[in-house]
Structures are given as C-alpha cells and as structure tokens.
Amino acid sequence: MERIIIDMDEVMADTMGAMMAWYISSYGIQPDYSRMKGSWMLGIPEEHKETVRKHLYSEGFFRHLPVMEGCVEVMEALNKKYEVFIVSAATEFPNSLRDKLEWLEEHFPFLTWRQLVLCGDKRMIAGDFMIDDHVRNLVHFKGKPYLYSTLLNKDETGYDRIRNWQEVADIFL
C-alpha cells in the first residue's frame, strides 16, 4: 500500500486564516499580505509582532482552527486507499501538541493516533507522496512531493502544486 504524508497547518487546517481573522479583530487593521513571502510576521507591523507570537504559542490556538474545505471527505477516502500519516512539525509550539491531537480526533475520527507524527523536523519522514506547504519539508523528501499552495509560498517553483482538496482527490482518488 502506498504511503501519503500530509501536513496539517495550511494544508488540512486554515491556520493563517484563523490568525489573520484574530489579528484584524484585535487591531482593526489589515496585515500587509504582499509582504508575507515565507512568513506571516513579515506582514505584521513591528509593534504587534510580540502579541501575535504570544497568540500563536497560546494554549488552544491550534485546537480551534477551521478545517480546509473538502478536507474531511477526501481524507476519509484517502485513508481507505492509502497508508496515510499526518506529519506536523509541531514541537516548535509546545501547546500545539495536545491541541492538534484533539483537533484531529474531533474532525477526523477515522484516523488513529498511530497515524499522527508530531515532530520538529520532517527530514526523517519517508513515504511515496508528501503534501506540504513548506519547501523546506519537501526538499529532502525521497518520494513524490506536492506543494500545497498558500500565499506564503506563491513564488516557489520546482514543485507540482495542489491548490485545494478537490485537486488532492483528482490526483489520488
């Protein structure tokens, strides 16, 4: 059975959407999306960055993220056809570990705890396919990498892109 490695943040969960909604609600201003190449923080005024970081590291932030449209249904179908592992470089955000586990249990009850890998670096991950929004996680991957398109990686080249969960279904199902 072929193995698919799938990232959580910005692939399964709308992390940036949740953070930007919180930021706009908290400060009443729009971030500068045009400056966010590679990092949200580049679009946030300097005087707000520390508060934004604290929110990102806070308990519960990763627990209440919206699920990307179509993700649940496609993941359920993938799980029947492939060996699926959810791999998240989560240890940078210690509070996210429990949050991510509970989020997956709520939204993806068909996945087991054995299919979740919370790590700091994805270089040791092996599989046939990987879907991730960060090139740094794909560059060392030995299987077929797919870059999940986000605002932060819009200028990256050299990878087949996936724009949404319907495209995941079109490719793998």
Contents of the next structure:
There are 2 protein chains.
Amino acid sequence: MERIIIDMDEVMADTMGAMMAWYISSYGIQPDYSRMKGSWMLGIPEEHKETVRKHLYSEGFFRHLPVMEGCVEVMEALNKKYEVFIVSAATEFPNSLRDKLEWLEEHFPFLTWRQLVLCGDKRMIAGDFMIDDHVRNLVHFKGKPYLYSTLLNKDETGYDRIRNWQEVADIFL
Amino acid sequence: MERIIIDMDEVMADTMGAMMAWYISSYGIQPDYSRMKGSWMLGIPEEHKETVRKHLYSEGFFRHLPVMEGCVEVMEALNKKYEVFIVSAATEFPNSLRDKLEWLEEHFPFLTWRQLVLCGDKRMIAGDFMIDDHVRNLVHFKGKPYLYSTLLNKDETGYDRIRNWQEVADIFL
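For comparison with the form predicted alone, provide the form predicted in complex with a further copy of the same chain.
Zooming out: every chain and molecule, the one shown earlier first.
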C-alpha cells in the first residue's frame, strides 16, 4: 500500500480563514491580503500582531477550525486505498496539540490516533506522496510532492499543484 | 549531518519506574515483574488495571517523569554532532502531548520544539539511526536500529542493544 502524507492546516483545515474571520470581527477592518506572501502575518498591521499571535497560541483555536470542502469524503476514500498519515507542524503551539487530535477525531472518525503526527520540522517524514502548502516541508521529501495552493504560496514554482479536494480525488482515486 | 531518532519513554524518561513507584505507593504491594513480557500491564492484577490505566491517561503523568541517568549530558553532545529528533508514540494519550513537550523543554533546554515528533505509529520516520525500546518501532526503520534494553524487551533477539546512556556515548560520540 502506498503511503500518502497529508498536511493539516490550510489543506484539511481552513486555519487562515478562521483566523481572518476572527481578525475582521475583532478589529472591524480587513487584513491586507495583497501583502501576505509567505505569511499571513504580513497582512496584519504591526500594532495588532501581538493580539493575533496570542489568539493563535490560545487553547481552542485549532479545535474549532472549519474543514475544507470535500475533504472528509475524499479522505475516507483515500484511507481505504492508501496508508494515510496526517502530519502537522504543531509543536510550536503547545495548546494546539490536543486540539488537533480532537479536531481530527471529531471530523474524521475513520482515522485513528495512529495516523496523526504532530511535529515541528517534517524532514524526517518518509512516504510516497506528500500534500502540503509549504515548500519548506516539501523540499526535503523523497517521494512525490504536491503543493496545496493557498494565497500565501501563489508565487511558488517548481511543484505540481493541488487546488482543492476534488483535485486530490482526481489524482489519487 | 547524520540523523538520529531517539525514543522518549523508557529511553530518555523512566516512565515505567514512575508508574511502578505510583502503583506501589497506591496499593502497598509489588507488581509481578516476572510476568511483564512485552507490557508492564501484565504484571498488574486484573482488578487494578483500570485505575492504573486512568493514571497513565491523566494530565501531568508524563510531565513529571524522571530523566534517565546520563541522558541530558549525552544528548547535549549528540545534538552538536547529529541531527537529533525525539520521536514519541504519544497520540494514544491526549493528555501526554503538551506534557511531553514541556518535559522536554524543562530538562533539555538545548533542544527545540522543531526536534520533537509526537505520533502513534513510527513507520514513516526516516533517519540514519534509531534508538527505541520497542521492536515494533524498529522493525520498519530503514537505518541502523538499536534496541534500548528494558525489562519488557529482555527476550527480544536480532537487534544490537544499548543498555544505558554511557553506551549511547560510547557508540555515537
């Protein structure tokens, strides 16, 4: 069975969408999306960054993220055909660890704790395929990498892209 | 730089020692060490297992484990010579996740969150060397495996063994 490594934030979970919704409702202004190259923090005014960062580190933030459209159904099918591991860069956020496990168990009851990996760096992760929105995670991967498109990585080149879960299904199922 | 993958429980942390000390002080009797082949739960009477399991799953249990003798000093030297990742099978225990991160940060301040991996299964972990007390983790590893000796794995054969952190130093430094 081939092994597929799937990222959580921005691929399975709409982390940035949740953060921006919270930001807009907290400050009553729009972030500057045009400046968010590489990091969405670049679109937030300097004086708001500490509060935003606090929210990101708070207990519960990663527990209540929306699931990307089509992700559950496609993941369930992938899980029958592949050895699936969900690998999330999470150890930077101590409160996210349990939140991410519970989020996965709630929305993806067909996956188990055996399939979740919470790490910082992903360079020691091996598999046949990797879907991730960060080039820094894909660059070390020995299998076939796919860049999951987000606003933040739109200028990256050199990787085959996946734009949504329908495309995951088209490629892998 | 060669990559070394190091297990946490029973290798860096004396998890079983802490559990047995708690058991003995709670029940006033010794566990049956002679029956603990593969799992220390086999040395606990049936009627105590649920309480013991609850203690294992409780918040704080993995936060306050003793560090194995010599581990800090040798780890600090390893960390200068190798790419070190601490890989712990932890997602079975939701409360252990943050506890393990904080434990690592307290006792090993020279390591960072980038070097910690909290997972269930370890089959997707790649590196040059792995030190682990479970054959089930070593068996999939493509690099050189070392079995860290514990009471529970004493009958296992087929792996080079490491018995303590002095031996880690002798082999790797």
